[in-house]
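For reference, the chain that follows is the form predicted on its own, supplied as C-alpha cells.
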Amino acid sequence: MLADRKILVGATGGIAAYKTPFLVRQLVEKKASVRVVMTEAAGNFVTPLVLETLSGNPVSSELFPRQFASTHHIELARWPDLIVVAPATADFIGRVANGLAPDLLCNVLLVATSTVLLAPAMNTEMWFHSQVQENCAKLEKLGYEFIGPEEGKLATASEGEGMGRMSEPDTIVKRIEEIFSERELLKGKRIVVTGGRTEEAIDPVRYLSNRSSGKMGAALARAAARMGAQVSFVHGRMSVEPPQNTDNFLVLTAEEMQKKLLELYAKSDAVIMAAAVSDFRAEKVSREKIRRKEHLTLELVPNPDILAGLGKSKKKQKLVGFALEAGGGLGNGKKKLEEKNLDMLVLNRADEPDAGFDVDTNRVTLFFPSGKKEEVPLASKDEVARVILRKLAKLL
C-alpha cells in the first residue's frame, strides 16, 4: 500500500515526539520513502541522529541551511505525496492556521498541495481551549486533515488520563493508507450532498428552524471531495464554514433546497441528503414584525418532502437519506428505507450523548434495502462521513 510512496514526517516540540522513531520506522517497513522535517523544540525531545537513521535520509530543520539553496523549502514541499505533522503541537497548531512561517516546517506547508494530516498531541485543557479548536476548524476548513488526539494518559502523572494523547504509530499509519486507497475511490463521480438547517419566514424577523449545526453535512461533502469526486454542497445555514473543495451553494427553505437539487440531480451519481430540512412552513408570512399577543396561532402547512420526490423520480443515481430518531424511532428506519426508495439510509439519535446537533462526533446504523444493519460506533463525524462514503462507493 504505502510501497515507493513519497512522506514527510514533520515533528514538533511535544513530549510526543518520542513516538515519531517509531512512526517513521513504521512507515520505513511498509517500503515508503520518509523524510524528515524537524521544528527547532523538537530537538530537545528527539535527536535528528535517530530520525536521520531511521529514516535513511538527511533531516532538515533549518530554513536556510547552507548546503541548500533559498528554496530548500520549496523542493521539500513539492517532493511528498502526503505530509504527515506528528505531534503538532498547539503553538504549531496557531501558527498554520494563521498563516505563519517562522521556521521551516511552516514554510513547507505554506507551499505544499499534497494531503497533510495533522496528528495533536496536548495537555487536555490545551485541547479544549476555544482558540485551539477554532484554529483546528479553521484547518479542516482549508483542508487539512487530523487524527486523534484520543483519551488516554498524558505526560506526567499529575495529569492523569485525558483527551489529548496523540494517536499511536501504528493508527497514525493506518490512517495514511486509507488515505492513499481513498483518493480514488470516487474519482470521476458527481455527488450532491446536503447539509445544514432550512430557514421558513413567519415574519420579516422570526423564522422556523431547527438546530442542525452542518457538520455531518459539511463532513460528508469534504471526504467526498478527497475521494475524487466533484461535489455540489447544497446547504442552508451553519455554524461551520462550507469545505474550500467543493461547491457551494447556499439556500435557505426548503423549497429554495428542492430547486437546486431538481437542477443538478439529473447528471449527478449519487445525492446524500444530510441537510435538515424543516418539515413545515407558515401558511401566510407577515409584511411586519407580529407584536406581543397574549395568545398567537400560527397555521403551518408542510414543505415538501425532498428526499421522497428524489426517490421517486431517481434512474441511475443513487440516494442516501438521513433520518433523526430519539427514543424507539430505530424501528422507522427500514420503513423510511422502503418509503422513500433509499439505497442507503442513515439513522442517527438525538437522545444520545456526544451525536447528534451540534458536537463533533457521532453515532450512527446504516440501513440497506437488503434488509442488512450495520451499526457504527462513537467516532468523529469526520471518520462517519468516511464510513459512509465507503459504503456508497460499493454501491456506484
Ligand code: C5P
The other form holds:
Amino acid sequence: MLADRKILVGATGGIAAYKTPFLVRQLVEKKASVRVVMTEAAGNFVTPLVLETLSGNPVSSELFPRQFASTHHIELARWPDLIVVAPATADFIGRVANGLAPDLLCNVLLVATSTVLLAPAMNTEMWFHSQVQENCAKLEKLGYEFIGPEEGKLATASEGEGMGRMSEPDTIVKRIEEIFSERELLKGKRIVVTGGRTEEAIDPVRYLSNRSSGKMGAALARAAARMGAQVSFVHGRMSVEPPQNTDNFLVLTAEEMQKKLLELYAKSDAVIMAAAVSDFRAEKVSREKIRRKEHLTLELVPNPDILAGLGKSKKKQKLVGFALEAGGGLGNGKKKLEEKNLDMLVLNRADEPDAGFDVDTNRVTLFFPSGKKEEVPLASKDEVARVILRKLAKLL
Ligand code: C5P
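Write the structure block of the form predicted together with this ligand for the protein whose form predicted on its own appears above.
Below, the chain from earlier opens the complete complex, with every other chain and molecule after it.
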C-alpha cells in the first residue's frame, strides 16, 4: 500500500515520542521509504540510533550540522510525498502556526509543499488552552491535516485519563494510507458545497438566522478539494474560516445563495447542500430600525427550497442534502430524499450534545435512493466529511 511512498517522520519532544519508533517500523513494513527529522527535545525521549536503525536512514536533527550539509533542510523538505509529525507538542504547533523556524523540522515545514499530517500529544489542559486551539485552527486553515489527539490514558497516573493522547501508530498509518488512496478520488470533478447559515433582514440592524457554525460545510469543502475536486464553496456567515483550497463565495440570504448555485449548477458534477438555509424571510424589510412597542407582528414568507429546485432541474448532477431532525423526525430521511430528488441524504441529529450544530463531532445516518440506510458512528466532522465524499465518489 505504501510501496515507493516517501515519508518524512518528524518527532518533537513529548512523552509520546517513545511511540515514534513503532510508527517508523510500521511504515517501513508497509514498504515506505522513511527518513526521520527529530527536534533536540525529542532526543530526551527517544534516541536517534533507534530511529536510524528502524528507518534504515540517517536521522537529521541539527539545523547547522558540523559536517558539510549544504541546504539540507531544503533537500529534506523536497524529498517526501508526505510529512507526518508524531508527536506534535503544543510548543511545536505554536512555532509552526507562527511561521517560526528555530530548528530543522520547522525549517523543513516552511519549505515543504507536500501534505503535512500532525499528531498532537499533550496534557488535557494544554490541548484545550485557547492559544493551542487557535494555533490548530490557524494551521487547519493553512491546509495542515490533523489526526487526534484522542481520549485515553495520559502520561502519568496523576493525570489519569483525558483528551490529549497521541493517536496510536496504527491509526496514524491507516490515515496516511487513506490520504494516499484518496488523493485523486475526485480528480477532475467540479463540486459545489454550501455551508454556514443564511441571514434574512428584518430591518437595517436585525435579521433572522440560525445557529449553524458552518463547520460541516467547511470540512466537506476542504476534504473534497484534498481529494482532487475543483470545489466552489458557497457559504453564508460562519463561525469558522472558509478553507483556503477552495473557491469561496460569500452569500447572505437564501435568494443570493440560490442565484449563485444556479450560476454554478450546469457545470457541476455534484452539489452538497450543507448550508442551514432560513426557511422564511420577512415579507417586508423595514427601511428603518423598528422601534420598541407593545406588540410586534412580523409577517414571514417562505424562502425557495433551493435544493428541491436543483432536484427538479437535475441532469447528470448528483445531489447530496442534509437534514436536521430530532426524535420522531428521524424517520423522515427517506421521504426527504425522494421529495427533493437526491442521491444521498445525510441526517443529522438535533437532540444530541455531540452531534449537529456548532460542535466538532457528528453522528449521521446516510439514506440512498435504493432504500439502503447506513449509520456513521460518532466521528469528527472531518472524518464524517470523508465518509460522505467516499460515497459520493462512487456515484460519480
Ligand atoms: O427540508 P429541510 O429544510 O430539512 O431540508 C434540508 C436540506 O435542504 C438541506 O440540505 C438544506 O441545505 C436544504 N435547504 C434548501 N433550501 C431551503 C431549506 C433547506 O436548499 N430553503
